[in-house]
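Next up: a single chain in structure tokens, the form predicted on its own.
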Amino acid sequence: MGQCFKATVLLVLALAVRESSGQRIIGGQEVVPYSIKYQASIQYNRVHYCGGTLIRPQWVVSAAHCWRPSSLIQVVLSEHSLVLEEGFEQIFNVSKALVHYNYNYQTFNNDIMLLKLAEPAQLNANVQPATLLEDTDPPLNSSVSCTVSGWGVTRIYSSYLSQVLYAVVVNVMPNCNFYYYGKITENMLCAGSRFGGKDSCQGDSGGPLICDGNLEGIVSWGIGCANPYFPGVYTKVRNYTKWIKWVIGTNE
């Protein structure tokens, strides 16, 4: 009893680190500039806070913990330095931020978020939308790689967001409600590495898992980083396919 109290705790408490700082990649390493077509980097008073995917040129999926009011944010795509102004950036005002209707903020299921933006983005070489799948397709292998990039702190107990976009190869996780003690839902899924020392963490939330060219996670919470014992936890996007489509469908 006192072993599962005190996990509780630990896990409220990462939580709500993680909820508060955002989050981050670590073991990672600078992309070339304009490689991850999809990134989005989500703002607020221009300063970077979450990570967020574009996948129809007016929509940007990120995570729910990451709502903010519409009018107070902005989406920021082909951007690589956040300290610089290198000229390729769209920077867009956003138009409506619709969180799912069955987000749970205190389990973090169904953390799932669309942002209308106010104008469509210009798809070009920089900037293309990521792919989704249906939860009808083949399941995802659990010995795949995938990549989860973002701006986040690059150092475990940094506090310092990344100048520059950064991204790091994790492998999908099984069996995740091991680490997690029945705290992951179907919605949910692990990536990480089984040595630790790769993850995403503080100014990463919202942002995109790629795996096989495919938008399967949407980092969402954790405890710790790049903790061995306990893998990055991510929205499984594919379970939300419809709802996504429902969702742009009603609100073009």
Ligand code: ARG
Contents of the next structure:
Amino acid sequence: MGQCFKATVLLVLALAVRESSGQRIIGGQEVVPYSIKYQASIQYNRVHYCGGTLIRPQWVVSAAHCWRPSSLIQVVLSEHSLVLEEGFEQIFNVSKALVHYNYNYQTFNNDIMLLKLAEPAQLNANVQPATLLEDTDPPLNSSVSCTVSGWGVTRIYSSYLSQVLYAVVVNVMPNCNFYYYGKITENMLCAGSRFGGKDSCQGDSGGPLICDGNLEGIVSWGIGCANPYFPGVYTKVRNYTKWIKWVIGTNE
Ligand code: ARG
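Same protein, different state: after the form predicted on its own, show the form predicted in complex with this ligand.
Every chain and every other molecule in the complex is listed next, the one we just looked at coming first.
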């Protein structure tokens, strides 16, 4: 009994250490280069600061809190290593950066923004838009697992971005308001791992959370990263499909 208990404690400790010493994004892996074809890097002075998702050849969706004046930012598609010039990069100026009219920077409600690229992206084997759902589509099954990707920090207390694109599989966490004492609005969804250790983190903001092949979330906020009691919070993209289509339609 004593031995068994000790062994269990050791095992739990070993797992906890393995989880919390997590690698990139947090607890994820480097992706096969160019396999996340809708992933965008948003850059300021040629430096990555947020992620984004290509949804139409000329439109990228990101988080409102990633807003900077459109003349100062660029969007890079077909990117893998931020430090190497690999020759596949498509780099765009941004002609419009449109933040949701109801974005609240204190609560992060409606944390969504659309970027219009100066010209349409070249769709190819490395660059393809993500799919959006209609309001008529069946609701997201809470047992589904999702993938979040980005160049965000690789360790919980690090401030160094990842040099290459990472991704991690996370689960949608229902009852998130229990953890975040009522701060989760109808326009947010939470995803993480029950034991912590797997999450998006600083620098992943604006990037895609893909579930069953559809863009369901935008990396938005969280308390710390990869904490079992504070999962990552994502903008619930489904709620904005109408707004997205309206913005694109009126800004073509
Ligand atoms: N706000 C962060 C950013 O600007 C993203 C934080 C995500 N946090 C989390 N625990 N998933 O990059």
